[in-house]
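What follows is a single chain, given as structure tokens, in the form predicted on its own.
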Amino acid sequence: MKYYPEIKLDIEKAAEFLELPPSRIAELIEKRKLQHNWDDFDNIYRFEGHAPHLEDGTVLIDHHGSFELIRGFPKIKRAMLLGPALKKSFSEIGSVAVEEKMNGYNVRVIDYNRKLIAFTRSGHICPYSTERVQNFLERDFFKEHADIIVYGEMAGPENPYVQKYVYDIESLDFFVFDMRYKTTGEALSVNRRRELAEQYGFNQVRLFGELGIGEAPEKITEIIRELGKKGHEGVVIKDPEMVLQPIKYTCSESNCADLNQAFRFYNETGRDYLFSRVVREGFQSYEWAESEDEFQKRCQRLGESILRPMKETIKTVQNGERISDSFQIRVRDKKVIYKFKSYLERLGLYVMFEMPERQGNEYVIKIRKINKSTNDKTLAMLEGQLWS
């Protein structure tokens, strides 16, 4: 069998654990679909992209020949028309649990060598997230429930990925939205998960309640309207026992906020991301049977979220400035700053870190993320390049 010097994994034992042929493991390694994590975690491997019977971002930990699987978070499908989607997805049960879908980035947390570590959706270990979760989660939970992974949303303004000021959070916080067993990926019921989170003092996403299937479309629409007024994202609708797959539904204001941000950096954002949010607006407007006045307001909100940021981008580049995202983070350990910078650069991002400022027992660092593709494309257009 071919030897891969950068991979210390025992392919035969890993294949036995994953119930796959050794040749399949070797193929995943050769195609770089199975790679080890960076820095101090060379015995932790992540599956990139599609892997056999595993969610994207699944992580394999090699404990000196014995293995542990940290499954990726299953993709949640989206309701376009709420009433028909609820009927189709949950007709076999009598009620659904409705929780808030917060706007941030999700991580999975486990205890590893007496320290909590945070995996991103892609399976990377984020140094910044890992340092912050030490402040948010009680380690005793992981000692007493070593077979459970905690899934949560990192939300707040000091967020390197999605900066949001709508949650009355000063810096960054962690909100539990799921717990699942390692290896199998089986989820705890909504009630059991919420009981455990409360017992250990974990913050949780908001629960709006358990609704009967008949009343759910109208009640959820009311919830969505109220969340939209506050600039929040939406809801996740769940089988209380977590046997059936959840679905999500979002506010118009959240769709438009996403588009506003995306069109600032129009050449960095995938077209599917942009198009899907416009389509959501059409289906929601139809289902809500909007008056002409309501429809006009939606059209204006949608149009401005697309055109205004693009026009500002063009003006900025024309004035000789560079388009960038600016945000700040705070850490306790100064070493995390340099690890996080290296982490972002290895992800392919061009970032500029200012000098850290000491605030109490923490360091605050301002960061600029330069969106090179949009800058270059806009400048080329201003100089007469044709769109191809």
Second form
Number of protein chains: 2
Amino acid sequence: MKYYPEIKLDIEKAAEFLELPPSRIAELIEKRKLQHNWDDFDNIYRFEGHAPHLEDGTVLIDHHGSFELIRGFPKIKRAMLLGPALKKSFSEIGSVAVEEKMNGYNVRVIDYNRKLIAFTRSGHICPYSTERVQNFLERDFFKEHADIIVYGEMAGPENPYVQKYVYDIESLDFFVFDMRYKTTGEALSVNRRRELAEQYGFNQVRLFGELGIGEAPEKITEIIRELGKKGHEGVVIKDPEMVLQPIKYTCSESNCADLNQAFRFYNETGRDYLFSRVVREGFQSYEWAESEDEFQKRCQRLGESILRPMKETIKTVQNGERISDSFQIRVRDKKVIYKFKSYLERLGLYVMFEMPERQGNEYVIKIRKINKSTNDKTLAMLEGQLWS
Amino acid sequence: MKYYPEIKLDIEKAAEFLELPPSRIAELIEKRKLQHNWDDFDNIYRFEGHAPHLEDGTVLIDHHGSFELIRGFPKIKRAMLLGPALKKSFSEIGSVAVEEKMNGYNVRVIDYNRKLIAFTRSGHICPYSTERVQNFLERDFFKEHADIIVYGEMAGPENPYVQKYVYDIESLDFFVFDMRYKTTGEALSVNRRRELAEQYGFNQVRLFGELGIGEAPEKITEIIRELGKKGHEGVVIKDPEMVLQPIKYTCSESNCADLNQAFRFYNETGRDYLFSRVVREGFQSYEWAESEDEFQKRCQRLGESILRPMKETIKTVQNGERISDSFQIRVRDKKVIYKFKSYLERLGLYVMFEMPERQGNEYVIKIRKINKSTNDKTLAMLEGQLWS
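Provide the structure of the form predicted together with a further copy of the same chain, given the form predicted on its own shown above.
Time for the whole complex; same chain goes first.
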């Protein structure tokens, strides 16, 4: 079920604020690339796809005629070959800051009408993240720095998007990795951002340190090997001043864990998802000049991360069950459960919520997401249909 | 360089012959879905993409106002799970004919103006295949059976498309696997087709026999295991009467050999190409109820077939060389060399032909096909550019 509320935006004024011709705004609305958020937030708009000069997922807030822009988090490009990429990206500066790239979901937080709200990467207001973030971040910060947007990773097992147990988090937590000014989109320097976060008691992603450009490739490779062993995802390498664009680099183990998760739902998994991960393995194996034995292990790991979950899925469906993605969330306010369900359904997901279970002053709710396409395809194959 | 010769087709008459409204023909021409063939064959047209009711790659010949249709070879669907697929596809008949699916390229042959011509799957007239086929097939057949189109596989090492050494063929050969009537598209029964081919001395794909439906899954699995060991591709399973649609089923080794070849040119390799082959492995592994040890070997084989060629490519480019696809062809008439080069260039390929070398009464020409996209991408990564 889709909701298409009327757009009540003052096009002329919005156009002036965004420095775009009104016809362009009208076109974005027409093509549904500028949309409402839902529920209590019908004056908060979301850009879908790339609007000109704006990061994907950028949000526009209409304060009854005056506007505010909450920029999407800029896409971080990936190093395929770490050494050459560091050299090319950062040759003009002496050192880089290396922070952990956590495996959760990317959230932006602002203060809005005396409450924090959390946007997902695509610019949706996630009711679950919005409730949770009240516990994670001090509102004082946002009062005293109303011009700053806080970007962070929501990570942990009680996570509707990416459940990870590797961080020693019981439920869910928020780790700051970026702060940017609303007006310009400019990022605070790594030090300034970490100081501010520290001052307000925010959790932060781990800083491995500032490395000289000469030592960086070797040191980061060591970090990546260690993170890989622990099942962590990887690193983001940054200009300490945040003037040059950061780059990311990830572990083979995390890559294969992604595939292992994704291939349970092989028919939902994008072709690009598979291809891009496979290609990363090829480049890393090359750069690390692996022995034949190490290389064989990598091939094995890659193959198995694809085939084992797929086989499990076929077995499950053969046994008359249906595969699904199960996770749980934890909320304080029962109303958030219904808002979150409706939110997921509006996004087009097919979900089943179990009865909330009281734990202390909170509710825990188990949720199953049904992956119809993989179930249907697997069943069809088991019934002898042909692939195409 | 592209060639767009004027279409001289009599639209009214063609529409009447094809039983389509003239406006539809005009639209197909407008959208370039009905195109000329080249050179000596400007009254031979080719349908690109699916024209209504016509197989992909169907050809229309305009004999100055009277028409002839050379239907494309119908797509053969693939069994993912052999047992269930056999049951579902062939339950209404008692037995199936199992023939080898060879790994070469699919060619259709007709007699045209007292010479054989060979169409590729897409309906192009391939000058190389056309010259070669004169040696492989008796023209008598086509005089005596002017209403029949012969479909076969061009296989062997001297092959511009798929070079295979596993068939004990020195240069190139043609193996009949289908015959169909021009007017109706109806196929001859397996027996009748094999008798006719035998009678005229045509090579044919191997017939493993006619198997009862009950024994077929097990027997075909055995055949597939044997073919896999020899590096052959697989089988096509047919209704002996050719009324029901045939299905294909292939070996894991051939699947991995495809990937091994394709991933030298990883950036040219389609995402779908990778995905579909990976999925086949998952289903076969499930159906064969493999031991953990066999399963590990399959994972290893799959991973290695992707990563090893990719690593080799990166190494080659790092060493300052450029990767390319090298093969050779063999012709009797020197003019065919130039025609074939121009043919490949019109298809948009970047090829380098070496000087022809005389061998007996023939010429051997070495050809290099440059895979620009993979070379460029690899070089960019080695220079430290980011993936995206």
